[in-house]
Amino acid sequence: MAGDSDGNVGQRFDRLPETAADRVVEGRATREEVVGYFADRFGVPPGTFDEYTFWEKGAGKIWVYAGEAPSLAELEALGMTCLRTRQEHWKPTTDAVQRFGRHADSCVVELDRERAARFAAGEDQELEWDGDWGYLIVACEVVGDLEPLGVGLYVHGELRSVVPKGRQRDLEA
């Protein structure tokens, strides 16, 4: 695998080793643990990933991308962030989750769509949760289908809207 040899180079796209055995570079996380992560925490299906490689760029900050990438040489983005790893707890993005989110089955939270519109424009808000702190899908009723918004952080009774600055939207103009 190219650069593994290397360590980690913070301006360089380096695939994920498949299991911590092939691991070179201390600390990245593996393919294994970035399809297990999304299994286990929100349920989505391993499978959900099978098309798909997985890169770090930087320290933890792991790209999805469909296929195999074109070469590598100079490249400032390939497919789009996922996961922000090498911290304390996993963080999926925001557009993994409007991207994958549909497919999850746990720790997603439904909003009506007052509470969805106030968070959408980054307002946290109190709310009943009987299910693991942490991060979570937020997601809201669209047209008959749950559609996943972004990710919540969830804790002490409180969901923080982590939804980027620039994404943030006033729905109820």
The other form holds:
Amino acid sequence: MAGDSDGNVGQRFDRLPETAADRVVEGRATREEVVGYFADRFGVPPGTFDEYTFWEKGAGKIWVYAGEAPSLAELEALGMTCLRTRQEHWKPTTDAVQRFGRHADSCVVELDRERAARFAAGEDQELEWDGDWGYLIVACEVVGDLEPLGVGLYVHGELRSVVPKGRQRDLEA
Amino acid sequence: METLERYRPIIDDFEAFLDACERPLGNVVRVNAIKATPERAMAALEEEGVGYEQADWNPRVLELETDSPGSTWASFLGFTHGQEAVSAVPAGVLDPRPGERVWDACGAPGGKATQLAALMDDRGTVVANDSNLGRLSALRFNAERLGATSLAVTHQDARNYSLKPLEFDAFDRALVDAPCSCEGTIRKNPDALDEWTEDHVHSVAGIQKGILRRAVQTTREGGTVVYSTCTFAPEENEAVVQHALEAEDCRVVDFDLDLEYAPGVTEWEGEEYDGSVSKAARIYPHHNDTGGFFVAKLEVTA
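What would the structure be for the form predicted in complex with its partner chain, rather than the form predicted alone?
Next comes the full complex, and the chain you just saw is listed first.
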């Protein structure tokens, strides 16, 4: 079986190295960096991911997985895609934000139902926001609790919805 | 409906059965425990003005008063998943525990695989397999939408399934929700019987036998295998279980089900089956106003 050293193989799941010192494949994110990204940008406590492993399949596509698997896996999917790396600004996925975003306390923008419906439909909207620019967790209050809806890209006074087409819905405000 | 006449000898109150088969089914969703409790899902539906009725046999099964159950906030957030009421039965009968290794042999489009993950608190390993790539992409979409992180997805023919891509060599439990002639979905798909032939029933039964045998082989001694279909044909139900009893080390066991149902049949068109197959459940549409379903629970004995 091929080892880690033959680079990033498109159709295979490779487990992320723990730290940069363990890195064999060039450009591959480490577990420390991935957990650190969610902690530094969104305030998700690193312990949230203690029971999970992280994997790369496809250039820069990171998957988060709770089950058992060998260190190299020829599978169709392993848990869920959570992050896109190997690009200047890392980008979390809608589904991972819905799954883990409740633990976030920074770079979270709260919308009212009317704006949230536009976001869920994939619409971009003007928004005043004095926090960081870039990828934000977009949330909305649902029966008394803030519920993460997905990922928005905030630039120049505009919140762009990056909810994937297949996940967009026309919802009642 | 003529096709269904063959079941007159085995179904009590056959006219009520036929009547039920002609009534369309309501829109039912399952509450996804990975993201919400039934209470929170129901509160979210109330907040957006969608009426619902909770099933008395399963607090996670809700019938919605809407024609588009996929266009609710509850669905967008992954609190609910459109899934016929009886489809929620087999995962409950399999009764997986957190941390276990579970195989869903025919896992697409993922309603039952994600339900297994939810029943395990999304802890452990659910290997969801399917032989059809198109259906696998639906499974992956649903798994991510519902936030299931304990799923590993494989693309193999379940009849000669290889555990090589996995870290372990046996499952604790396996679900075989087999491809079938789908007679029991007639209320949802009125044309479900249009292509029905006895030849098709026999050919699909051959596939079912192969998958069930492989599921028993890949499950550890003392482990559990659940076999289910959405069809009434004994050739695809009791006869398949009978085949597994003869060919593999397993036995049929009892299980509790808070639904009305009839026992498995032990005789059909001149064939006789082992008396233990009567422990299986035949859920008919007129019993609980649902689709039709068959479910049997096996224990692996070696």
